[in-house]
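A single chain comes next, written as C-alpha cells; it is the form predicted alone.
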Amino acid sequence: MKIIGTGSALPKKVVTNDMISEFLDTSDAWIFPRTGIRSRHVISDEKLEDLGAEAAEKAIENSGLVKSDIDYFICSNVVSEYITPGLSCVISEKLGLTCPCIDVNCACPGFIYAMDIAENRYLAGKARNILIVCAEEPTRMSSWEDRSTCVLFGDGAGAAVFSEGNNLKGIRLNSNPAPDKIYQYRKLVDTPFIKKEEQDVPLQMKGRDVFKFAVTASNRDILALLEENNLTKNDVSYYMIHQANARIIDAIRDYLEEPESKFPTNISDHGNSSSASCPILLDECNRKGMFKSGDILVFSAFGAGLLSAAAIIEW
C-alpha cells in the first residue's frame, strides 16, 4: 500500500508549564529539560470522536478521494467516553461511513499496528481504499495531581488513507508483555455477585524501565528493519520517532548516529498523545511541504505493553 491522504486535529485549549505550575508543585524549569515539552493541546468543551472525525475529513480531503471511496476503516484509541459502540463506529456515524470498522487498543504504537492489519487486509484482497484514524485523550487517564505523568500528555487525533501502491516497505511488531509499567485501572459497573476488590486507579508508570524499553527497542526494530530491507541508514530520509519524550528521541538519535535534521519534532507544543503522535507529526510534515516522491520514511514508536512496532514507507 501507500499513504496518499493525511489529516490531523488538535483541541483549541493550549495548556503550557506555567499555567500547570498555579495549581501543582512543578515548574517550566523542571518540565522541560526532563521532556522537552513547553505546552500541550487539551480537551475542554471538545469531544474526542469529533476531533477524530476532522482529521478524517482532512485526510480524505488530501487523498483526493470521497468518502465513498473508503472500504475499511481501523480507529486506534485507548480511552474514550464510550464503553462501547467502538469509536470507530462512533466516527463513521460522523463520517457517513457504511465500510466495515474496528478499533485497536495498542497504545502509542497503534498507528504502526494499524497500519499492519490494512496492509493484511489489502494483501487478502478485501479492501483497497483504508482509512486509519488514530483518536486519543490521554490527559484524562492521568491524575493532575502527579507531576510525573500529567505534564507528559497531550490530547488530538491524526489520519491518513492507505492505497494501492508498493511504498509499505515492512513492518515489525513485537512484545515483551510488562502491564505493570504502564497501566491504569478503571471500576466496571457494580453486581450483587462481586466479591473481588477493584479501584480505580489513574495511569501509572515506571519512567525509566519504559526509558529503557523505548530507546531499545525503537534502535532494534529500526536497524532490524532496515537489514531486512536491504537499506542503510544513508537510504532514510526522515525517522518519524513517537514523540512521548525528547530524552528518548536524543537517545535513539545518538545510538543511530544520525543528524538532528533526520527526526522532525512537534513535543515541545504537543506533549505525548499516545498513538495519535505519528500520524499527526505525519501530517504536519506533508503540509509543510517537507516530503518528496522517493523519500524513505522510518516509523517508530513503543509504549504501553509494552510493545513496540517500526514500519518503513516510501513517499
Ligand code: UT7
Given for the second form:
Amino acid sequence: MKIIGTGSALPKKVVTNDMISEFLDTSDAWIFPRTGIRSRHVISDEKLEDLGAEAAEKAIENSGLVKSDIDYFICSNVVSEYITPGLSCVISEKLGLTCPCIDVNCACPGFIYAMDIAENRYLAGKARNILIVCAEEPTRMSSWEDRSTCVLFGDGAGAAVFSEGNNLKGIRLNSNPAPDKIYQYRKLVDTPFIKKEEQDVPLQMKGRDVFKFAVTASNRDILALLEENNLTKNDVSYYMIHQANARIIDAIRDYLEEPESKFPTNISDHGNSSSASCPILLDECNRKGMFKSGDILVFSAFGAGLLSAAAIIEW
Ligand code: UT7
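Alongside the form predicted alone that was just displayed, please also present the structure of the form predicted in complex with this ligand.
Next comes the full complex, this chain leading.
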C-alpha cells in the first residue's frame, strides 16, 4: 500500500508542566529533563470520537479521495467512553461511512498493527482504500493524583489513508507478554453470581522496565526490519519513533548512531498520546512539507502488552 493522505486533531486545552505543579507535587524542572515534555493537549469538553472524525476528514481531504471511496476502516484505540460499539463504528456514523470497520487495541504500537491488517486486507484483494484513525485519551486513564503517570500523557487523534501502491516495504510485530508492566483495571457490572474481587485501578506503570523494553525492542525491530528488506541506515530518511519520552528517543538514536536530524519529534508539546502519537507526528511532518517522493520512513513504536512494532514506508 501507499500513504496518500494524513490528518490530525487535538483538544484545544493545553496543560503546561507549571499548571500541573499548581495541584501536584511536581515541577517543570523534574518533568522536562526526564521526559522532554513541556505541555500536552488534554480533552476537556471534546468527545474523542469527534477528534477521530476530524482527523479522518482531514486525511481523506488530503488524499484527494472522497469518503465513499474508503472501503475499509480500522480504528486504533485503548480507551473511550464506549465499551460497545467499537469506536470505529461511532466514528463511522459521524463520517457517514458504511464500509466494514474494526477496532484494534494494541496500545502505543496500534498504528503499525493497524497498518499490518490494512496491508493484508489489501493483498487479499478485499480492500483498496483503507482509512486508519488512531484516537486516544490516555489522560482519562491515569490518576491525576499520581505524578509518576499523569504528567506523561496527552490526548489526540491521527489518521492516514492508504491506497494502492508498493510503498509499504515491511512490517515487524513483536509481543513480550507482561501485563503487569502497564495496566489499568475497570470493575464490571456485578451479577448475583460474581464471587471474585474486582476493582477500578487507574493506569499503573513500571516506568523503568518499560523504558528498557522500549529502547531494546525499538533498536532490535528497526535493525532486523532494515536487514529483512535489504536496506541500511544510510537509506533511511526519517525515523518516526513513538513519542513516549525524549530520553527513549535519544537512547534509540545513540544506539543506532544516527543524526538528530533524522528523528522528528513533537513530544515537547504533545506528551505521549499512545497510538495517536505516530500518525500525529506523520501528519505534522507531512503538512510542513518535510517528505519528498522516495523518502524512506521507518516507524517504531512500543508500549503496553508489552508490544512493539516497526514498519518501513517509502513516501
Ligand atoms: O508508551 C510507553 C509508555 N511508557 C513510557 O514511556 C515510560 C518509560 N519510562 C520513563 O519514561 C521513566 O521511567 C519515567 C519518566 C516514567 C520516570 O523516570 P525515572 O527516572 O524512572 O523515575 P522513577 O519512577 O524511578 O522515580 C524517581 C523519583 C521518585 O522519587 P523517590 O522515590 O526517589 O523519592 C518518584 O517519586 O522521582 C519521583 N517522581 C517525580 N517527582 C516529581 C516520579 N514522578 C515525578 C514527578 N515529579 N512527576
